[in-house]
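This document opens with one chain alone, in structure tokens, the form predicted on its own.
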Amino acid sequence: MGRKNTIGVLGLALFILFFPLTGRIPAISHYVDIMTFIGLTAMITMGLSLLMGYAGQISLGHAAFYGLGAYTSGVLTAKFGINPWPAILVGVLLSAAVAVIVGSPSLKLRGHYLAMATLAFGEIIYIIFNESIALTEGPDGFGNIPHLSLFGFTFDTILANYYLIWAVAILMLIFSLNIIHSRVGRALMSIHGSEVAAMTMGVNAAKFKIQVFVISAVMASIAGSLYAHYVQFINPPVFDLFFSIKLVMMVVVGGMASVWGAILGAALITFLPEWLIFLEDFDILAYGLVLLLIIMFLPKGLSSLTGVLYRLVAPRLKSGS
């Protein structure tokens, strides 16, 4: 993982633990909660950004997975009785078993097929949890999710779940890292680079593309069973294209071949609503201008910032000297 990311793991921990402390500041007193949604959809962005930045590959359908993760856990504990972590696991298994049958045929060819192929699967996996009212209860969605419980201490309070979520999204991105550092993303990053020479090297493209997208399925699997274990109610809507075009542009903004810029990317358009709230009705327009802006002058995202500014200022600081 190396020393910059150790030392990098180590200060987000250090800023998890102690961030609720703003909790206190009566005006920013919801930022935990905020922070909370941050954490379920840096864990979806983080899975992304491996198979977008590393593996090359565009999927328009991770709100699904998210989807899928939610539901399986929703209905399952909810109304079958069965406790939540082998519901988890359960929501796990169909995610990756999905991953694998949506992937398989598209992540064959060279080529943004995927894309195609997951816009296609997240409109189907949308209209069945409109349909399914059985299991489902339709547009209306269902509640009376039960909290997480882990050796009697329940996760009950946001606070709790603030915790718990940014616990697994810290371990996601030391999985995360280490997956890069290691034989699997140097394989990737060759097929980024280009597939056909990383496939005259000897490297079988078509086995790590699908190995990652499954990978950033589960995670996203995940996340969307958190979420449902959570809020304690899920709706359709939550998991639309709209949703999944967001995570796209979340990993964009943020760097797309950054695991770091993946979560920044989450934070930053999940805060940038609550920041220009007081614009009232030009706040979308003002949110336009940003990403704008971001995209025009940070091309790599927002995890290229800090290099950007020092070459902007290294320059100034040796002629002054």
The other form holds:
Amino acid sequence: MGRKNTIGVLGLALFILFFPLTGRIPAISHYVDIMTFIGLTAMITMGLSLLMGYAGQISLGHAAFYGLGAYTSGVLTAKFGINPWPAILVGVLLSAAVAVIVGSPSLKLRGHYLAMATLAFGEIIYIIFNESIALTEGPDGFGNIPHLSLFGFTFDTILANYYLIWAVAILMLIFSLNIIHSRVGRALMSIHGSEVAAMTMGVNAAKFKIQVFVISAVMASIAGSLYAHYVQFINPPVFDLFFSIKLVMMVVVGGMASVWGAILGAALITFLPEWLIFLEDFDILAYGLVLLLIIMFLPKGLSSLTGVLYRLVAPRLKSGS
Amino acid sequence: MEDYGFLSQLVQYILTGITLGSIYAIVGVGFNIIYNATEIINFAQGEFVMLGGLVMITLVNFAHLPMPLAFLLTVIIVSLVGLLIERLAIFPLKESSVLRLVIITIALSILIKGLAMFTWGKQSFALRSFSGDTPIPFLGASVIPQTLWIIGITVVLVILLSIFFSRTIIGKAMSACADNPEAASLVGINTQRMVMLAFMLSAALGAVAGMIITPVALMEYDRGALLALKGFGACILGGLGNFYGAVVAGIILGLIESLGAGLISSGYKDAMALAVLLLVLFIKPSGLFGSAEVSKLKKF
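For the form predicted in complex with its partner chain instead of the form predicted on its own, what are the coordinates?
And the full complex, kicking off with our chain again.
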């Protein structure tokens, strides 16, 4: 994983541990709740960044896997009374199966064709959520989804869910960092560089691409399940096309070739509307403008900022010492 | 309402399908024009359609201009928006990756949508038909005159564009840039100007689509995304960059949607169109009329 990343993970863990102290400041006491959603979103964007930044494939349909996880968990627990933990597992297996079925033909497509195929897939799943009313209660959505519980402890407060969700997110971060620094990661980067060259070196490009697609789908599915058990209510708009596009945007804004960027992007784009709220009706305008400016002027995303700052500060530190 | 037999119903569905399909076709061609010049899928394409509708409404309903003049002015205004977008956001970044440019067009579409919400508010606006609303009976079905305008204008646009690309110097220059920008600039074509022109032409097409659909479908600030999605579908189904492909594919998507809604299930109409699109891509990865060799040469 590398020393830098280990320090990074420890830093993030400490930050997450103490962040809820901000809950004592009334004006931003709801930030813990927002951070919980960022944790969920970051799980999906980390998977997407593996897919986009390392395997070089785009997906405009990842909200569908988030939704598959949420709906499997929600329907199995609220309607059939099944224990949440096996329900999460069913969601994971279902998402993985769907990812293999959709991914195998889709990942043979390139560029815009792949974008369209994943977009069409996401939209079809979204329509199914809306139309299979017997199971999902359609556009109205349904509630009564139980909270998760472990060894007699029920995760029924915002704070408990915050720690649970971020614990999972950090595990996923460590897992993703390990993938990148493994044989699979190097194979992926070679595919991104040149698929033909990778294949001549004996890398089975198709196999690796599907593997990463499945991994990212599973990460999104787990996020979806945790979402359902946290919010206890699900309805289709959460999993629509716009969310898929937003996810891709988060990865690009954060910096495609960095899992850290995926977390940064998720945090920024989720917090942005919160910070722009004082603009009232102008907020959508400012939102579009901020995104535009970041993408235009920070080509490698937010995660490149640290490098830029480092280069600015480092020489001065050296000359000072 | 004479006899509403199955056949007349079918005719009605087919007519609706062709009408819808014409709009998808025009939007799809708009996508292709920009794609050919830049390899970008311009996600703000739907915003041009929305702007076309809303600007026309302002000129006709509030400024009380005569229809033909308003039509012309709208085309000019929306083309200028296309020009502005290209100059401000695409031209300065001409060296960056295709994906990043595509994301920029998504950000632009959010921005334009925001501006439109601010200018026109959130309500839907109506626009009167180009020539009355008396239905014309046709094979047992009834056709509203606006349908004929939509189909007619689409046909005229397709003819005009094919003449433009095959007979005029500028059109040929644009095609040359699409095939090979470096070679085109070697023979003295200003490729930068062609990209700018592509954005203007594509915006103008979007505006026309918006103006002709508004009398039958109303228009509001957030309609763009859905229309762009369908147009993108038409453009991919027909094979990226293929002009006639987008037209045929647009009509096919419109027909599936309308027949699917009428005969099978209205809730699943979009899912059916998209499922067909997916199947085609899985069997023929470069679209119905696209060439696999050409698509392999593209950067994205």
